[in-house]
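Quick heads-up: it's one chain on its own, the form predicted on its own, in structure tokens.
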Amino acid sequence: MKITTFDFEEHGDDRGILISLEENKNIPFDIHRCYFMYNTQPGVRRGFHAHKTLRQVLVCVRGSCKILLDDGTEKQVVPLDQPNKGLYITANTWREMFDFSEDAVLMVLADQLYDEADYIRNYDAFLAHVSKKSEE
């Protein structure tokens, strides 16, 4: 499985650091939706789904968490623990977010608006979907 991460350019001085995220520049798509998760309780896992077409970039802007990525044949865990690091997740990738630090804020940028029909929320259905895609 190919994991794509981004190192966002930091602009800083004695006042602090600024990171700018721009669609089709350091984010590889038009941004149509942005949301974030916080106050995730210890031991809680989130996600448990894939998308048929949606692409996302995840940035842990505060604290840390881990992301389990699964393409149907291989699984990898990617730690997110720096606000200048982004994780690119393409379509047809199962994801689970876990091991959130107490102060974690996970921001997600997406290339589409919310569409429940794009979600695959059952793991067996996900495996069947990616198997069918690989046969095409």
The other form holds:
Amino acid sequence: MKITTFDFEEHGDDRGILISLEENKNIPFDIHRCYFMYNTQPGVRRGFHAHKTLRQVLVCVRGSCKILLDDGTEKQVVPLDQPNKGLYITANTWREMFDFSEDAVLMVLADQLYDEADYIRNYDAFLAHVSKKSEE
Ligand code: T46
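Could you switch over to the form predicted in complex with ligand T46, since the one displayed so far is the form predicted on its own?
Now the full complex is given, and it begins with the chain already shown.
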């Protein structure tokens, strides 16, 4: 499975560091939504779904967490532990987020507005979906 991560340019000086995220520049799509999760409780695992079309970039802007990606054939775990690192997740990829540090803030930039119809929340339905896609 091909994993795409980004190392965002840091604009640092003696005041600190600033990172800028811009659509179709260092983010590979038009940004239509931004959401973030924090105060994630110990031991929590979130996600457990894929998207039919949504593309997203995940950035753990504070603290750390891990992302499991699964394309239906292979699984890989990507640690997110630096605010200058982005993980690109395209459609048809099952994801689970876990191992959140107490201070973790996971920010997500998405190319579409929230649409529950784009979610595949059942793992067997996900496997059937990717298998059908590979036959097309
Ligand atoms: C994803 C991973 C990385 C909204 O009302 N608007 C939104 O934009 C989002 C993302 C969620 N919600 C509502 C829907 C649920 O009632 O917030 C609640 C929690 O959402 P969910 O259980 O889907 O959260 P996660 O952490 O399992 O998944 C989220 C995104 O939904 C998903 O697209 O890829 O983060």
